[in-house]
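Below you'll find only one chain, the form predicted alone, shown as structure tokens.
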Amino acid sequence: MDFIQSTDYSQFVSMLPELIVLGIFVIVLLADLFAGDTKKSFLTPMTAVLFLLGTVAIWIVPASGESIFGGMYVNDTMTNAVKAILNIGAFIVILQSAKWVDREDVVIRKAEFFELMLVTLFGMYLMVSARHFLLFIIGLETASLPLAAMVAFEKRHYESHEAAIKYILTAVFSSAILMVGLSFVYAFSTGSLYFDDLARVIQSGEMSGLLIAAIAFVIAGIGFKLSLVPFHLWTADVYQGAPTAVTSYLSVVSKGAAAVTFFVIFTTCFGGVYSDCWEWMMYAVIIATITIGNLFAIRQKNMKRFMAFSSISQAGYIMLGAMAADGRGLASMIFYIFVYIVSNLGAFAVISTIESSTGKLSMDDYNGLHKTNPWLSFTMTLAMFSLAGIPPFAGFFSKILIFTSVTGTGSMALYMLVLIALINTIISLYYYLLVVKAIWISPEEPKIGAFRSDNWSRLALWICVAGIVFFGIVPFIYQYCVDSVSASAGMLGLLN
């Protein structure tokens, strides 16, 4: 009752990214509505527009470094940074769909894929700012369920519709097994759902049954929408029924979104009791999801199936950053996810080129591709150079900063987590260099004649390609993060 009687409305004045997102799919909806052309090809253009000054305004505006509702929400220079970066990541999906949603059997719905994207990021923002569990749940909703629709957004193809089902499928499962777990913690805490409350209680009290059958829960949930092994059954079949945009969305922004909320979330709540639980359980389950992504990857023709599960092991390798659990590992964790958003949109930019000028999706396909299209086999190179961490590209930088970051503790369990993580990087090199192969130097005759690509597709493609090149080398990426964190770290209390 106090809560709401000194709950003041011009708090929502704070929530300036999710207004601008709010605002942004207002616009889009009206524009929808009102226009007179069946087609609306300003669609694309009036989106991207208001998406990129959106994005900027959120990078300059300085956070106001508040907690807002209680203590539900807080608006810091970490959040702030964390939303540019995945707007970034959608803004470039936005570009690689445009000739998608400009197709015959889906141009009518061209408007209904933006406002389901603009929801479903809304939602991530809420995640990323949440320090309530009721929040978290609020914006992890609200990320899902409209990515289900996104999935099947293809309604003639079954592929599309199958994808669908085993999504919201397992979302709800994951999502039963995470109240599960927040009921396990309200329990804990005698009542709270606040993450300071909740470490308050762990740090006075002694580990119980019912606080590791919590963590375990509730590492399972957010284990689902990360795609980490065991919890990735659904992600190959997924990412190849949906559409290409759809998947390359997923791939990235939404991993990003959770990544950063699990490294908040456990090292805010449970920070505590990080060295007697669940550092022993993450340990099995980073190791196991980098290992299995790799291993099953090499198996893979289908480009989508392989990237899905490249994506799989590149998970295990972002959360290597929270086993720091401190301000250096968050920020590392930030740069990965920004790096590895404009390598996996490389890859995906020209898998969705080449998809939608040719239908062709297997890696046989791609045998000799550099003798008729050049440029889109540069950008495939570099993307797989950057994900396997290929020196002087952005991913070889990426994954040494958050090597580095796990060392820096001192563990030696942590030493050989690392070890076995850069075991893993050869074989990733391994089966990113099949497509490389295939691209340069099989001998086979082209399967994929010379064409070329749309304006926003090219666009697109530059973008990733000065990310990949460009991130690495220049420092003041890396120093934004840091820095970003370094503001929030008071408002995040465990982070040293």
The other form holds:
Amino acid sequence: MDFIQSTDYSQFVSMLPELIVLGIFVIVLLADLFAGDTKKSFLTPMTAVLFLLGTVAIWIVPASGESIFGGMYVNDTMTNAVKAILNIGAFIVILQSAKWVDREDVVIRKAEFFELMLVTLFGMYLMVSARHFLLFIIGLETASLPLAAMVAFEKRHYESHEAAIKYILTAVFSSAILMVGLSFVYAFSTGSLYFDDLARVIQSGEMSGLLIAAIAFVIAGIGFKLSLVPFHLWTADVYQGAPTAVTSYLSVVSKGAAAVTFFVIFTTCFGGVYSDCWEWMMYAVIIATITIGNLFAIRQKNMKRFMAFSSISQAGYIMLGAMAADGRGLASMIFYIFVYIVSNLGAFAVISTIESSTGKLSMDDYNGLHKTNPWLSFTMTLAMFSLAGIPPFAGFFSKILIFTSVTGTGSMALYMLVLIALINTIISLYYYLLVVKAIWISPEEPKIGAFRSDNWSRLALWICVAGIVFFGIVPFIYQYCVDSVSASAGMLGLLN
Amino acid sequence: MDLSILWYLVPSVIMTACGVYGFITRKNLIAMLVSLELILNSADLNFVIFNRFLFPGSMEGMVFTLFAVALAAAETAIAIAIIINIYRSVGDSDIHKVNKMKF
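What would the structure be for the form predicted in complex with its partner chain, rather than the form predicted alone?
Everything in the complex follows now, all chains and molecules, and the chain you saw is the first one.
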């Protein structure tokens, strides 16, 4: 019996990344409790430094490669790499939120912001490492419920409340649908919800209506988190209403974790019915996601809404890795997430510094920005080029790697999918360049005066610029993704 | 008389359908939350039914249900807190009053 052996509590040591994040969470919580009513100006540097140390520890300490709690949780090189990458995203978000959390209506709750963020990160870790549907659900909820509190963080702003109610209702609806789907999965299992046990039951060719319904429900449930079309309707409103730091966190870190989890569930658990069932569901969903995300992004004037639709279409590109459904697909998906984190956070760092200094969010306000703020304009341009996939920036390499991983499977239908994605890349170029045009070419007088951003944001911007410029050119990063995936391929039971 | 599994599954399916229908049609935030609870509870019910009838030897479905109930409670708590915030700033919990951001 697995669960009798699992009472060995030394197994918790294998959950090193989780323990690190929980440790930081406890330290921040205690510091907040006992620091008194002072301004607590030490909190942001303390969290950032601790978090950086934790990230370095996750990078350095090799994964134990063990599966613990009867196989519910695995800690292998792949999950470790994903966690380290998510950590970098969260670190940049901490840096770019440093000025916002010191604003007078937020500063009293600034430790809460970091605490909630660390808890969501803990949930995402569980999601990525889960090999059992119970642990997966717990991780998913731990990740998405504190996020609702983070979205509602600006108590005095009506938009924040509206975004939060839209987020929590759709999130609960999606997880309810997901649970109904999982109960169907449970019905045709052998009484076990382990991914491996389910993979043995769900064999190729054995299709039933129940299985199709279950897979559709699970796609819908995780699709909400990833904001895939047709489950994307919350995205734009929530991104617009949430505080900008939370928006950037939602758009990269939570999306990255959900994408990797989607891949793990659908290749290990439902891998047997890949071509029978979910390949075609995802085919349609990806085409709709990329196209609709792009077409709606064109007409947006608010920068946060614009980034919302851009991130919807980027999620479609990320899910191309799941269509490849092999080790190469996973490696290029992780690489894409990494590049997407630095590019999107670069754009968001510019948006948030401009918003916190001048309060301006509309794309028209960016007209002639280069005259007053050349460095911010430069960063924004790089981020837009990277998101659109213009060489030699990182976004080009991540796109080409994910496209080749899909065409590498040799299926004609997937070639067509890549062609559609390519055409959409050209459409996306149009609206990304609208921002660049507003900044550099528009002849109007600049509406945003010259200002100097705070040092934290500058550090975040520098990290993002370095990532955008070097991640594509330096082969080490992609090699790291490939190595970490191939080292844990046995544990994943990848499709061949 | 032994009740077959269908006697339990049909109410569960009806609960799911009512929940989805209610979530889409109701205009009050609290009523929408109640509809969500219906879906969540029907999923829990499903787990218990399948465990009891299909896999009477194991406990996995029951354990899942225990955790799912706790998660549903947490979801409701946060949703209620946000609805109270909305009520304070709008003065109503009608969904039509919460539509400033669109398209």
